[in-house]
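Next comes just one chain, in structure tokens: the form predicted on its own.
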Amino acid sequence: MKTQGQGQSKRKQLHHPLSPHSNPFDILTEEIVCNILDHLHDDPFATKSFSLTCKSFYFIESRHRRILKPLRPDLLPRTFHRYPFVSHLDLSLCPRVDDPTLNDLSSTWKATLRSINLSRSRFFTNAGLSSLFINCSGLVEVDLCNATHLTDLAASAIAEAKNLERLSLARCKLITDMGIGCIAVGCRKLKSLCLKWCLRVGDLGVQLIALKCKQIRSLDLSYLPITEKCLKSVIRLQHLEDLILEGCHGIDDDGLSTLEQSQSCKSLKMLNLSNCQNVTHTGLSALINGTEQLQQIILAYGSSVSQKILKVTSDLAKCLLTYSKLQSIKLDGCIITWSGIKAMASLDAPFKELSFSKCLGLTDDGLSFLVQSQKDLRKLDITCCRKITYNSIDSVTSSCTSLTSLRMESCSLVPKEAFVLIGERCPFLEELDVTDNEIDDEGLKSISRCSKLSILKLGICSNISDEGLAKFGSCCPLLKELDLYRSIAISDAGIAAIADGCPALEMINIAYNDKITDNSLISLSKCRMLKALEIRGCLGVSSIGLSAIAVGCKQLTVLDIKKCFNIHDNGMLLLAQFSQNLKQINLSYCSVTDVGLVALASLSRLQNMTILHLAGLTPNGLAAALLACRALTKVKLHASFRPLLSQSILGHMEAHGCVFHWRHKAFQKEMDPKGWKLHFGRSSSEVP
């Protein structure tokens, strides 16, 4: 840090003219420089360039940085001296983090480290965790999701973190009640705990958490083999706000009815009972009885296999009658009844969000009746509600003029005229999903009035053309995400209009549109913020267009060029030179050879590759690329390559945290053999 004398000297320079040989940046105080750095934290390349401006900036930046997200663990030693005050360390990009690494980093930042993310890391043991928690006594947040190798010994090491407030152990499937008991005793300050998919944790472990960790505010018990026994302790938590019981099949109405009414959780704000197939309105009523702050209830997706789909009846709605602060109800996949809709409409609650995705039984009469009393509704999801028509959209747009999000994918009976109403009546929309609908250019022109739109999904909308896109592009400059998957009337002119009018664009999907050529990619290269591009199956695209993207879109992180047969090694060479942020790529069926793949492997951030059916790829070229790509965590390859790669290479890659997914897929000549139904997970047997 700067001494007082140095600070005074620096300030004195502000009152003197610069000499011909002085550094103009020396007139800036450290406080000003730190304020500049605060505005650059979202762009690592900008921060790096700034620190290289002069020695003083380099020195200040090294001491200003608090958040660190290294690409590989072998880069960590370089940061120990450079960044002495790191408080938040994200190692989610480092698949291999071993005990010596944890020991070194905990020794370096023992006085400053407050948060660490190990959610994608492996190879460390309880010994490394013990070193981490003993050295870094100030840790308040730890993410150990997906650490499927950790056992109760690791849990006992976690118990050393006496100041821990937030802990995630999702999918730590070897930890048992005994380990959770150690954490409960040692980590008394816990406020947030996620035990999702910890299949060996039962009632005893959850009871111990509830008894020892009295400050718990958020508790995720999804898919645990628990019953009402532990809930008797859980509902006594005085500060509990969020309770997630998704997929807890051991919880049923009979058990919940035994809960003591005098011990209700008065602080509860959010309850998730999704996929709890044995809970009806009876059990729900018993569980939430006496809560005073309830704001959100999620009761999504019953099981069609067991015929236990939750029915939204008047009884279910009536048990919510006294909760005046309720703002959000999600009933995705449930069966809607007319009596249930009427009862919901009578609730004295100012709903801000309603979700009926894939709900059977939702009709025009029901939805229209419900929204009449919901003038303040902000978010509505009616995805795949195939019985609603123009009348529903008329009622929704008339009553809910403050909507910010409307999702209505595959509402097949809604005519094109209805989409005009959305633009005329809902000016505050920020998200709109009309995938697989009858919207046409007139509807899209009307929607262009929604100037705040940042997300627009128009996949499989064959009635829209460049004319509608041109109008939209000229009116919605805040657009960040655009999906035009299989919108087959779109061509280069429409994409050019979007590129010109939407400079904030971050994601675009134009897959399987045969009118798209290199001109579209050249237009999109002006979108400097573009991070994700999907051009799968665009036959008119070549390495020329891809090269333009590589040069212009330096923020690109995700690229799908599957079945772009005219993209070859030249495109890969430009990506390797300019796309330093690229993390994920699908090259399947392209005309890329060993040369292009080896060049691509030089990208230091590349983590995920799908490489199927590259005719020009040889085992030697593949081996060279794999060894050169040091950050890889996931590779999809055709199974025919498995016996052709040496075991030493496969072992080396796996030891560094790379996971191979071997596919047996036959070569497909068709562009999209199963059509758009494959893309959206629909089946021909689905009932409309």
Contents of the next structure:
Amino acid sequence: MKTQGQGQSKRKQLHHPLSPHSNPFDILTEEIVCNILDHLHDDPFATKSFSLTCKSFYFIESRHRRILKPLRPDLLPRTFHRYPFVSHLDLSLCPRVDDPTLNDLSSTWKATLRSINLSRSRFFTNAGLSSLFINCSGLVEVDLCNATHLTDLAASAIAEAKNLERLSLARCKLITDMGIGCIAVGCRKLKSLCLKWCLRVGDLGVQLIALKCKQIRSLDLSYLPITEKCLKSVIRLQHLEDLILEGCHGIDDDGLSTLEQSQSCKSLKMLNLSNCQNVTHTGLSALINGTEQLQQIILAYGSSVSQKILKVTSDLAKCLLTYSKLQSIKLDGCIITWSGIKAMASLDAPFKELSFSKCLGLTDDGLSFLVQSQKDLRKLDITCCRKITYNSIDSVTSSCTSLTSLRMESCSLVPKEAFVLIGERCPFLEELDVTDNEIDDEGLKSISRCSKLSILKLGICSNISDEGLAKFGSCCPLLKELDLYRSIAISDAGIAAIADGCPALEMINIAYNDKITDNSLISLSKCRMLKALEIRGCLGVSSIGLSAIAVGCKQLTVLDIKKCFNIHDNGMLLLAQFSQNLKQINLSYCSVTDVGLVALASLSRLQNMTILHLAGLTPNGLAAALLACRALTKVKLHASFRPLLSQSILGHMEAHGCVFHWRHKAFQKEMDPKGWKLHFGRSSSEVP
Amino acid sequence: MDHKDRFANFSAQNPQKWEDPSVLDYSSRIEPPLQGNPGAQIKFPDPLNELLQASKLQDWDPAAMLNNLSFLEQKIHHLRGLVHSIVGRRDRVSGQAQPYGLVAQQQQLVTADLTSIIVQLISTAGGLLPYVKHTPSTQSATSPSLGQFQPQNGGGGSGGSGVSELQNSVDVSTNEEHESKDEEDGEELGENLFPGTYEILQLEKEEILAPHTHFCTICGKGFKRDANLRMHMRGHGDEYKTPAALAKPNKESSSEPALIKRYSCPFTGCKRNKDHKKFQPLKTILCVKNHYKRTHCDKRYTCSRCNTKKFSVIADLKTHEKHCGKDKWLCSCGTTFSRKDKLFGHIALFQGHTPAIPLDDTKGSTGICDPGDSSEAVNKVGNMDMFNFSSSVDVKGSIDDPAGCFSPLNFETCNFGGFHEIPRQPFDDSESSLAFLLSGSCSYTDKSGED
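Got the form predicted on its own; could you also share the form predicted in complex with its partner chain?
Up next: the whole complex, starting with the chain shown before.
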């Protein structure tokens, strides 16, 4: 929120500062009050409580409010009068925004509106957009992602926004070159444009954008059927910094080699060529020739053809040789050769970020050789590099001591001793992903030295027990995210230690852990910041535990209790009463009936429900719940309900912007149909 | 028979040539008829003659020529692929004895393809001949643009002699107006004739605009063409039926080195007028006629379809009418274009002009796509089987989950099995609204998947 002065900075009521009947808060100047308001971010209910304090606070808050994110579009008219100075309007919680709504809001906030987000909204047409852009000429930022219904007419409406600087049209699949041409001519001040998945936009449209909008800094052309023809114009943009060409299969080496060598994009800082299967190092070097500022380059997933990239990584590295400002390279999914690693190591650039996720050829020798000169490395991703062992971790941790993020999911050859090294040598770690590794309590205890750790993923680490968790919980108070998915050795004691030691916890996943009971949830209810809780398949959990969560964690927004067979309607009743922030819930296989579901429907923010195989659910109960739930945008239901619900109800829901996903999944009686425990049989003996 | 029909037959004989890039399939389908009676299938001379005859009736149409050339190009490309695969297969089975029959079949196949390419090449060249014939005077001139098409009579090549025969047999009963237009256009490219090396003739306005240039000396009837006059003359008596009388009058005189003739426009101040500083002469009388009408006369012929475009040469109107109504690319200034790239070039050039979107917006909904300009990218794209529509990929259409909104694969928190799958981004496009764009590539993928 911005502290833009509103002209009058002193309160008028200052003349009776000490009289007993006056409001004590009147002593505060409006400036101070506004400053206080600016700091009320963390708690979504804080501003609400603030404005309910007294009339003057209400008044100040309503004048001060710049950002508005309405829950439902039908609430919008009431805000018009209350908040006259809204400049940033986020309608992402309103699935239905029709033309009259756009019309009204644009005439209300004519002068103030600067930014609007319509990325999750539907039902508006070019007519509504046209009035929006004509009224609110000051609009600078517009997000129209996912507007798959918009046509070129809408694009020509967008072209009215002469001051537009940031525009996102991702997935606007009906907009063609013609529409983009209108935007190019109309919105000359564009700085950032996203055309991802606008499949009908080709060379001509992009070319015109590059010709007309000279201010462009960031251009996302992912998955467009474009060729080098438009790139010729694009690389002439004087200010272009970010260029994203993900999945542009029409761009190939031959084409790129025709780019004029003299013309290059001097200002380019980030280039993303992921999934460009026909671009190898020759094309890349043609494209980035002369871009001295290049900082980040992403070449992930070259796939079949561009295995050439990988096999000649030495050539690739050579073509990067001159870019001294390069900080980040992502080579996810490539095949790294030894010569390539050597050439990369010889680059001058001090890397801050390296990503080798799923790189097949990455070996101990290679990684060790590469990192020994990279003292400044901050982020390293070696997910699924299955050849690396203790040696790699040893050299990474000894060279890159300022590492803040290490992702090493499924590095199956890394022994448990290696994780001790991580804790000992990388004290600045903030994010660690050791999902599906051999890490044990000793390793976790060592990692607890990283006191800044905020994200820890320990999924499928069956060697972790309460002991390690307890030590960790006592040392890392900043933890925000913890993943314990199928870490089957943990129990209530471990969770309790985490809940005690990590008050900032926002997300926890303890799915499929048999030893977890209600006690875990009761301890977790102390974490007041908890926003996402996943307890899928925890058979020991019942409505009692869930109720504790509902009462304690008021900010809960995402809840997954699939296959918690012991959760009944009672849990739902308390959720409905207390979890006013709940947006998403998965109830599949629970013992919830119509009663629970209807109660749940009273949650005004609930948008997303997955309700498969609820034994006690009847079509009537479902219909009642659906109709009561005003904010729903997505419901996953079993296909057997489709004929049982009346068409008019479905039609009504769809008109409100709700999308139904019908699933045919068969009922799974078994808890572990895929035999996970067998597969990871390391600790199967511990499971009763 | 028409050229186009001819080509249609060619492609109809083996349609898989165009569609199926798999050479193995191709050869296996083609082989059986060849095994039966290869000679009957190839029949080199017959199609050639047919083609040569066909070209007699054909006037030179540059568009058709372009078609032919690109057809040939594709054919050669296919043939190359075929031969390439044969080479490849030979390498693979180098150790084993290759069945003789297979080799022979392959040779026949290649021969057949080569033959048809040659036939079409000659026929394409034949299409040019009336044009060459019409300007015999340029034979001695240093005109590089025409020189390459002129058959050298003395040239020893068998193809050359065939062509020269053809040249004699071709009757100039073509649409002269169309032809001359092309000539005039060709001249724009610049002709390196020095002043004084040619004779300048200037016709008067009335002469230019006269409907007939050839008049019967007996009855006074006027004709546009000399040939028609000669046909007419036959009715006046047997003496006009002799071969000498029916022969082209200037046939004999063409052998003597005459001074090249060039024409001047009678309109003073015109660049085509001989008094102009940068005088550019006109090549033929027809050029003069068309130039004069186009530049200095009223545009009397209005297009009956659009009622806006006007022309002074009726052939221009006819050309326009062929395309009128197809100009779907519209600029805000009211100018229409038949091609999208032309519109975008126009918009790039002028400030303030913008593409005009028709209000009914049929383009968006019906999915008209200009095949001309996007086909290249689409073809490129199509060859890569990138569009993975397979339903096994879990396309998350969630609009509630911003992080995972577009993530193509639903990786659970842990990820084992999916390691070897390189996450391809499928297009999250269930509405098939873009099927037109991708249909080719999809069918291609399916086919190759079956193999």
